[in-house]
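The form predicted alone is given below as one chain in structure tokens.
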Amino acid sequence: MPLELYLDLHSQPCRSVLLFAQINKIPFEFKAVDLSAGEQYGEEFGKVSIIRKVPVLKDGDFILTESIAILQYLAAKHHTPDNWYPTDLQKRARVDEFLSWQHTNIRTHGSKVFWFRGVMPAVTGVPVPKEKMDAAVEDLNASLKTFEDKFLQSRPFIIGDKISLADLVAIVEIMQPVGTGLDVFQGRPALSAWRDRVKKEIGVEVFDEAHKVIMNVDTLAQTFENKGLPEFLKLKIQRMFN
């Protein structure tokens, strides 16, 4: 039986796992987990993962959490082309370097902007205070500058002439604030050109389909209203950024 991937495409790591499986034609069953309805806290999902986060991979009796571990597992098990996670020691080290750095930089700051511009107003009904928003965007801009200066430089992709897991993880993270209407590529021609190359390698239609849900972030308020956001989840969200 095909492996199962538990995903919600509002999540950047879920999109990276989905795209990697699709690009490499890895058969899988998409198991939707609706984070906005709190399904990750439900009894059924708890049987799959006590961490209660997505993505989750289930391969027979083997269950794996954490997107980077899942990507590396898929690359190894399915013998994907070497450029994704190179056997060359130094190229692999460059991929690992970025994957280690991004957690507390692009991911942290891009996610905060997404929450401040998209999720929090939908949950609370009021915008995030300007000083908090400005600080979040400033942090994101600093991370994007580091990404260009340190990790991308003048290369087509992070490790050179070919796309890797580093580029895949980077693009889904950088797209997150874009979904709220913040064009982080404006005034950054090198970053824009890199984005276009990555999209071409992935496949523009496949890429756009995976990101369709976050490009409609303006519908979040209506989504929460229709589904009836659980009160415990609403309080949890509010506490995250107070």
The other form holds:
Amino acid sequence: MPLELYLDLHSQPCRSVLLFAQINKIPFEFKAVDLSAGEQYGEEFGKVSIIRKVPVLKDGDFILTESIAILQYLAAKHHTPDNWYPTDLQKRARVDEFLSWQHTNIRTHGSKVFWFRGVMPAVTGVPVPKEKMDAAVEDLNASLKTFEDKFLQSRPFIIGDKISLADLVAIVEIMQPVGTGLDVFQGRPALSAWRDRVKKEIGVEVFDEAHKVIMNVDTLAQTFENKGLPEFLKLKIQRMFN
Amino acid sequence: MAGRQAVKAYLDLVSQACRAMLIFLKHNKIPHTVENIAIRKGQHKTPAFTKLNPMQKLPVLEDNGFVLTESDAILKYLATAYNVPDHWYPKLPEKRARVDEYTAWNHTNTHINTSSIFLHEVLLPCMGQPTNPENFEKVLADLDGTLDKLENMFLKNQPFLCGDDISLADLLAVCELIPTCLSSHGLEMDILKDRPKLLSWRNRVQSALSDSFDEAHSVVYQIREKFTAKLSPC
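Return one more block: the form predicted together with its partner chain, after the form predicted alone shown previously.
After this comes the whole thing, all chains and molecules, with the earlier chain placed first.
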């Protein structure tokens, strides 16, 4: 039975998992889960994961959630080149350090900006209040500063000369707000140079293909008009603003 | 590991992650020294500490010049460097993945929600600041959701979160889920009180960690007693 990956490419963690599998030629079946239609709340997907989030890995009877765990599992199971998740203890620790930090920093703030710029207006028809938007962008800027000052510094990649899981996770998170028209790379030459190096390592075409969906997020308004707004989204938005 | 110098742990035991790290060091008899950094006194913002960790957070590990932040990374590093029993962080990919899954999920689930509770129930009242009841209801609801998943997705019918043996996952989780102190209603606040499965899990983990657990939690117990004494009727 082939490896199954349950994915929606609007989701940053789904992109890192997809790219990792593709780069390392790990055979898998792409199981699409349409988040904008609320498919994660359906009965079928519920059988796969009760958390109702993507990505999910299904390897026979073995089911795994959390992209970080999935990436680490795939690296070990498929004996991917050492640079992705080095066996050297201190190098590995540096990768783990970034993968831990990003959860409540770049990921949180990049996601928020994406929601505020890309999803909310598509749902409500009006922009998010300026105060909230400015605060979200400020938080994102602070995360990006820490990323550059502490994690990247003047190295070609996060942990040194070679690309690792840290760079892969970082790039998909940083790309999230870009799709809504906020070019975070503008005015950040070091970050842009890093992005170009990462894209080259991953493969520019492969990278662009994975990001096609997010770069066209302005079509979300039309999608909601066509399919109707799923209930879970209404609730999520209510909670975000209370 | 013979001939290896002790590691240095920068900790404030008010922090769950710091307690998890200390427990792990003590329980596995890893040679270490502790430098206490008092968050309430702003010691994490001094120039010296900022040089060590520009993010001004705890815990921090220093291993002979190698400085590491983020408790997930620290615990995994120590588990591997000191060759602790396999169950802490199993080498088999499928078993290791379960621990990695929990440590990832912990950030935006157990940790965030229990921190909010601690803030509302302990820190704000202790500092004499008002709490926000409406916000607190939301926080409780979020925590409830988290505990449901902890029980149904991780623990299920296993003795520990990731299987038959204790692992880093249980260590991180248990430090988030100790009983805090009295609620503003004067009742003992144990967020696990209506969940017998999680209560027995917590007891199991505490037993497995015994003295190390109590030692690391002494600060929290003190805060709890102090607060209890304040609220007790004369």
